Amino acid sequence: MENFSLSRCELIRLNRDTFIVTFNEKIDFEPTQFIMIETETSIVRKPFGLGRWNDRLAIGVQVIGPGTAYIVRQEKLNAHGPCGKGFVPPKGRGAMIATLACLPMAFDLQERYDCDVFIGSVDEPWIEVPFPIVVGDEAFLKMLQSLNGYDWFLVIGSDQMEKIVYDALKDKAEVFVSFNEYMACGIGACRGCAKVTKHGLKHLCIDGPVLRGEEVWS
């Protein structure tokens, strides 16, 4: 893990609030692993889960307050990481279910792992998506419904979301979850992060921030 500064080269917008942030920079990192973001909002960086988009390092932001607003609007930013455990599926045929600004970690994981990627979204994308993408809580739930014949899934979105997702899908093969925990420093030190589990407490940013779904809900 180290600090460094990245600088931007595309910004790309897919909605009205969500953005894929490319970089010129290249770094190594694993799958679901994740940078901390300075901005000058905060006295404490924020999470941003990293991918690929365009064969560049790439990370979704989602614009929800000042924070994210800065790191859009920012042609150079400073970070560290890569943070976190990289997830390992299990063998066998895999899919991935997550939201429009998680497109850059699908791209990623579906390179590495050629699985199946499905996205959903509360709007329509504003470019082509390369995965199959439903639109609205109707459709999204006939699209999980609809997924048989997999090994594992791997779901990364909002809280309510991965919920819905591990409701749906828990008694068809295993499910992970990236969990979105509030932290501070993503090394272990501030403990912001911590997870009640059924193995006991569990620091995202170390622990995670993948975990099995069943060993935070039944």
Given for the second form:
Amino acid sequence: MENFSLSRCELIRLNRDTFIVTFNEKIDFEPTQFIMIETETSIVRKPFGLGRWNDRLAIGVQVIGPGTAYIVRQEKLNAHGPCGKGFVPPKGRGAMIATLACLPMAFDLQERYDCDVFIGSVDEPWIEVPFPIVVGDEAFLKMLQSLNGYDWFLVIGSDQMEKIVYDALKDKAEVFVSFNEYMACGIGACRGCAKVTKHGLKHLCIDGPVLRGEEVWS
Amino acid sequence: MELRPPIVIASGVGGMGEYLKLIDPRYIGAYTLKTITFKPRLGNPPPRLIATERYLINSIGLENVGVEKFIEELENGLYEELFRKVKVIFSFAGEDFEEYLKVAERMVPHQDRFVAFECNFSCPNVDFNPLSDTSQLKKMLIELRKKLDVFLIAKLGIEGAFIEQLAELVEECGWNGVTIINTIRALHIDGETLIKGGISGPILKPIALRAVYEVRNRTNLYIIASGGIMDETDAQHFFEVGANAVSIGTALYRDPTIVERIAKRFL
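Mind giving me the form predicted together with the partner chain, seeing as the form predicted alone was just shown?
Every chain and every other molecule in the complex is listed next, the one we just looked at coming first.
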């Protein structure tokens, strides 16, 4: 865990609002660990999952407001991390279901573990990506129904998308979910990112961000 | 109490020492632990935070393990590294007057480990507001003073009574210092999400600055200024109106290295 500055290497536009930012620096991290990035529009740093793209450290950013717009605009970013627990899947073959902004995380996970990756997106991506992509809600739900023969699933996306995936897959295999509770410190100090689970409160920045779906929703 | 540099890590924000991962301890005058209560507290249900450019609203609700577990952790050496690296301030509170006294009693055998005890009278995220009943408050200030042989600091907010009058009472009861101010009750609505909590961040600075100014003009207490200190200039302003030290809280969330930058200016 340390403070550092990141210098942008490349900005890859995936579609109208989603980008991959690659950096010149190298950081050791585990799958689903994240960094807290400073923006000029919020008093707190924002968490972004770490991944790789074109052999470089990378994050995916969906521009949804001035903070995320700042991150894709800047040549240099202040951050600290890596934060959170690294995701270690159970034995067997798994599948990651993610949004387009999670491509760097998905790419990294697939390099480390025996898993397939499926991307759900509202729009067609503007570049070729190395994973199957389904566009639109109907196609996404159909894709979920077709996923069989896996020992575990990992889902990373919006709250709404994660719940839909959990409900669709919970009877097929264990579903792990990367939750999105608001964070301030990212290091376990503030206790802001509390999540109610059946085992009591968990703090996503130190107990997560990935929890078993059944801990939260069963 | 002599703090070099005159910079305190604020209670709550600093957790139980976690920021030593990100801040060089040479730049920390004292590190205030999260508030400990008599009974363990789960804190408030999520969502607990919302942040904008000018403020943060938190609704943590004093989540902590309770004094018995804290003492167990202390005795088992969980905080040894923290004590080795920095001066530590113990922060405590209760859900009624009696609980403040019970925590103090339990901590008496351990009081020498701490540079000061900060009594949190002003958390906006719990139901009990000790500042609203000054006669009871006075009794408690006297009782706590009798029990504890440490540098005693009252953390005061601006809700409940005029802060300078409260500070005078604190001084009259033989206490050594005050932390001014705490977060203030606030509400944020974002779509269907409603967060009821305590507001902090740059928006608090003029309020905190006025409070420190008033208290300095009325008392000789050691003043730890807290509220909206985001950079070296903010810290300078609080020293100009009479603060003895500045407490850094919400600014840590934007940039933990701010502590080092402020410290280098005021070492």
